[in-house]
Amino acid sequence: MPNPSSRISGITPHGKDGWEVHFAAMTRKQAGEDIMMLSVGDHDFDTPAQTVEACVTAVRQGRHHYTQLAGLPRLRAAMAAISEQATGLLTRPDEVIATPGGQLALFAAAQATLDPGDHAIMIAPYYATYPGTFRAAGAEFTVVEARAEDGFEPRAEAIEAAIRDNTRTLLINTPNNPTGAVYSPDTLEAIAAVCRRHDLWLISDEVYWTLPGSKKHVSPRALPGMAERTLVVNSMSKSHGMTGWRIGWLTAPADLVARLVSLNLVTTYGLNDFVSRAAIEALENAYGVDEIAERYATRRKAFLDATRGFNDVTVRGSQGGMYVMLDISAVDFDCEQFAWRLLETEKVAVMPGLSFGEAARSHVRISLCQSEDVLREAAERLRRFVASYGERRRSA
């Protein structure tokens, strides 16, 4: 058969992407093992009943038809409102499109700042799909990496000194996927600077914004001089419940978004109806969105204050999101084998750090995505295999 394109072939350029351990944790688990899953951030509950009923109701009405390109209208305006009290900037209608989930409302933004050879700059720890977005605009990139010791909030020097002739774009996301970690207003206000110093896009991931945790959520967006460069990633996944659903936004000036809407007519045609309606209703009336804040608050207080006191175990990061971060430098650096051998000896699955980049090395993604027993049980369990790694080092 013909050669498939290089554009596509080069997306995942190799075989080994990380997640091989949170797979076979899956088969095994479906096959009936009794597997702890702590390596995915999917909700382990429904979507709220108001949502589904909504979305019901406009089946039941007959919205089968095609939609706008960017997006119904009341949509498009419930998007903004949101934007606006994420970013706490006046958001009009008419910046911002919708799209079918927040990775391709990150494909778009990728598209709409970078031209194939063109450079741009990622923090890492990054959420996986970063990298083959970036590949899938023809650009070239750098992982900037920012430091467990700093909370992994990265450093603007480290940002300046990635920056090239041909970089463009400066791609961030706070709260962060994997970390937990909330970008202060220090660092924000750093990296804005480099924006405005080098004319730079920049592609603000905020999908967590809801999940900050103790601390308070800033958009970039909101600083001086960066409405104007700031494309924000949103989605309804996390926030709402509807990871299924497959509705997400960009927000981004007015301009950069009517020529994002030649890019929704070629690829989704615009978004299902009946599931817009559903969103718009979520989204007035802010369906589950305090009482997943307020669970997943709760649930990292639970998995924290059950892992306190472990030995050679370091929280890092872990603010907000979903997420919890432990750097277990200390009793195994190959943190591949430490997540294997943990599903092999407790049956517990997480994510190798390695899964989000080097600056995650020797580090270990706990998802909160389960009930604070199952929380607290798997930090029995995580508490037990770092105190037999101990045993063996001094038995060796």
Ligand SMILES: Cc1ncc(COP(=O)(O)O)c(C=O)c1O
Second form
Amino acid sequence: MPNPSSRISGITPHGKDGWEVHFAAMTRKQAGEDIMMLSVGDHDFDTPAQTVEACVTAVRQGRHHYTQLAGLPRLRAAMAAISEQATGLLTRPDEVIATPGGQLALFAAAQATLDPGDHAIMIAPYYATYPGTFRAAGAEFTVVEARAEDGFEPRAEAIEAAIRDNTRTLLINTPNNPTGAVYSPDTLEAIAAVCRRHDLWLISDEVYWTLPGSKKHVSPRALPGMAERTLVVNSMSKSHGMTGWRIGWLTAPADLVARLVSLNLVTTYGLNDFVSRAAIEALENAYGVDEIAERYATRRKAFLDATRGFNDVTVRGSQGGMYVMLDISAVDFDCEQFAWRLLETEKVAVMPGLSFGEAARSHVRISLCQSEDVLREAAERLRRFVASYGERRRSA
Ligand SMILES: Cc1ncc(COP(=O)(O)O)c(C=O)c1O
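Now that you have shown the form predicted alone, what about the form predicted together with the ligand?
Once more the chain from above appears, this time first in line as the rest of the complex follows.
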């Protein structure tokens, strides 16, 4: 075949993609092995029944047609209303563009703010698609580490030190995947000050905004001078239990949104009609939102209670979102080896921290997408594994 473009070939570099343990575990589970899957961030429950019914009704009503490129007007209005709640700032429908999932909103945000050769900054540990999303825009990027001892909140000085002449965009994520860190107002103020000082765009990934744990979600968009430079990524995947429906949105200055409509023209050509109708109902009625938030809060507490007093394993971040990060450096510096052995010995699948960047090298990520009973049992297996692993290493 002729040569593919370097753009498409360069999105994910060759070799490992960080999902090896997860896919090996999944294959074994599908073959009948009793494996606890704590590796992936997808709910173990279905979409709320009211949302499903709304979709079925829409299909029956003949909602099978093209929709406006930026989203149905009522969908944009419903999304704007949620953005107003999430960011605390008056939001008009023309400041919102609907996308198939938060991932497309991230892609659009990178395309909207970066030219090829521009430089961006992101914080590690990071959500696994971030590097590829910047590469797809032809941008270079620097990864700034948030430290475990800071609860994985980034330091504004470290971000500022990474700025170059061609830096245009900073990407942050709170509540965070994979760390569960929920950034404090002080951290966000300091980040916003850096963006204002250096005239940067800020992409704020807030797809877990309904899961802030015992903290309050704060959006940097609401801080002084930030609405004009902030693009907020949102999604119904986590908040409304709709991962497979692929629906999310970007909130940004109206001028930028108007330009972004052309990206929808050449990529998605608008959203699925009946999914849009179901999403409108789910957004307007907050179907499932409180229940899902409560469920994850209860699960987080159950898992953290069960790991309390673990020798050699320390919880870091883990205040909100759908994940818990465990520092395993006292047991093993090689998180991949740890994850493989945990799978072999105790049949528990977790994500090695390295999948989320160097900053998480000595950690593993636990997904809370399982019942409390499963999480308690997984904690027990982890305790047993760590005790015998430590023993073996000491006697080796
Ligand atoms: C931090 C973060 N951002 C964005 C997304 C994309 O979500 P979706 O495309 O399902 O809306 C995810 C999904 O796991 C995520 O964890």
